[in-house]
Amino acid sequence: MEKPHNNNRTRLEEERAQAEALFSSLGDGAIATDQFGKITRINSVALELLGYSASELIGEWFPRRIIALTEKGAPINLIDRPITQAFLTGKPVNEKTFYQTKDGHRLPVSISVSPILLANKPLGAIEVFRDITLEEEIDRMKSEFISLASHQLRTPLSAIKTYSHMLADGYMGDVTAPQKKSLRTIISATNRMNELISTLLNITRIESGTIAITPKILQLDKAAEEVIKDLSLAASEKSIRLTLKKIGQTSTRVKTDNLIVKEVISNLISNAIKYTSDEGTVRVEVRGRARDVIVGVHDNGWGIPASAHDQVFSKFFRATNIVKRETTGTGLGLYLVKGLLDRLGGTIWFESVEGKGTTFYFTLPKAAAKVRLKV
């Protein structure tokens, strides 16, 4: 009879060839580490995407053999580095950025890390990446497309806008009011030409890395009281009361972009008068804190529903309520101010209860934020 030892270690060899098989079999490359950052397992995939043999790499130090870097070929910090982020949270980590292969060349990759843990200590991590290459070229056409036809496109419209408002003033000849009507509804139209445009060209900006950031003091109370007064009028136009309030006796003074920061503002009331019913409240707090500043923007209109909340920074994306009520929004908005957040080095998120309003808030550093490089 055969002895229960002898099956169970039978059965344990069987896993761990089973195991063996599953990683080796892997359409993307994968590397498998220690506790320590010592390289225990590659596989064929990621051997002929990096250039080097097994022998190269296994017993040896992740970080030192494999070598992330920025878009403008700077190694990137250990501390930076997607391995050590999944050992230090314990919790999966997704990143895009550039391997250097053994021959000097630089791979951009699609890196996911997961680390692997017993009674919550890591015993080491898997990394599993692909190469991007033809996304990375893909992204970069269609970017270059946009930006072409948005610049093309404001000339004509130019032209549209102006004649209309000639025409609508009475500088070529008196128009009755049912003309006036249109031309202003031409006008209008213009208008939300205008910002897709500019909405178009700055998130190709910001996805091609090449948005500049001039940072400069302003006091963040003071930029949101400006974006405010050139909002008002909508605000007025469905009786919604638009409020602005400094919380607290602390600085609201940050050093960052006075542009890219009114463009965050402005989106965010604009979205919250678009989705409040008329004579609404929209309210705007401002908070200094020791290290950054807090912006609140609060109305009580739509809401956003539950099963939407984790689609709402995402390109194009309009909840189900809102496309029944308002028709004419792009999904753009929100994904922008997110992407000009993260290149200003602030954060944002929100609170929102369906049919009784939301809340967006993001934060700014006081100090100027290191520019973050599309990767």
Ligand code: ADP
Given for the second form:
Amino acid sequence: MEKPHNNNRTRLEEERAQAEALFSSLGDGAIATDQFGKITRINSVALELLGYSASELIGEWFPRRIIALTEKGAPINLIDRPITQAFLTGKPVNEKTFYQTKDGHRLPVSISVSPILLANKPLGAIEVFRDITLEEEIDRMKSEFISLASHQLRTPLSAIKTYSHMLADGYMGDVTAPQKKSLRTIISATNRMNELISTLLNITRIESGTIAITPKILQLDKAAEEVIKDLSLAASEKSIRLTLKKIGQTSTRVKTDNLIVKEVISNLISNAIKYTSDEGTVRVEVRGRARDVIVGVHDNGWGIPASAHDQVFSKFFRATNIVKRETTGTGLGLYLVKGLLDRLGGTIWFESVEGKGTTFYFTLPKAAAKVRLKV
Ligand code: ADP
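Taking the form predicted alone as the starting point, write out the structure of the form predicted together with adenosine-5'-diphosphate.
After this comes the whole thing, all chains and molecules, with the earlier chain placed first.
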């Protein structure tokens, strides 16, 4: 009887030593707490990043000692802290936030908190966090660069567009038919470039959390109607039947940003037209529901291969079946649409069968979207 007991104890000690070694040798900061959120263990990387000594933190209540701040520097409510969420939901939580170091400095960190559960009861939690100062700085510089470059590109582009229009419309003398055709090509290329610049600027605004939202009451079917008017030429150029239907009697009124919503609808309908063969159909359906309004953009086009479904909203994604047929495109449209809808409190998803067609759905809540702080 003695032997197995000893063996068990040695194994337990061994496992404990291994866990200890793993904890201290992690390249990221690591903090363990008990089920009440009291700090039981902290590794040297965490101490170095936060500027504390172990004795200042061990035994302390995690949320009180380790202060998390919003981007603007305000302390984050206890209920919104990832550690609280991990305890409440019993699920790991990954987030970016800011920690206040001992000397009052604001440290951007990417954190991952996992609850330790035994028979579904929390025994404690382990948080691993990483200093992301450098990534944040690179991101900021990248955004600043795109924003600056985009603004600087707009002015010469509008000069090219204006003068091309004047030439094409004969304000500077007669032009031959082939010259006119070339000028039209220049104009449509500058239009595409303008769209790309505004997409880039919008993405920069979304990523930096500086996009301005001006909520106004609007009817979503009316907003869709206006977008459809703008896109009817593109549809008729491909002999595509583009239709709009309001389904049911429930109101489609939402309080949201008119321009952003139109940008979303326009992106989805443009894609449907672009990725459908000539003479296809694109149906837009708007239905008011109790709490939200749902919009569906259906097409009977080329579809999205099943293997690519989980990448559709990623930056620069373009499916292989599309790249072969359609060379223009950036793979930024849906990434932007998703970011914009997130900001408006909406959701987006799709159904697609390659070779048969695609439907993109999005919803917007009827109550105004809460302003969400980016942390
Ligand atoms: P872009 O259209 O510039 O390539 P998007 O982000 O708007 O970028 O779309 C990303 C990709 O998703 C497209 O390249 C295409 O592969 C796929 N896609 C989007 N909408 C549709 C659609 N309606 N039908 C088929 N494929 C689509």
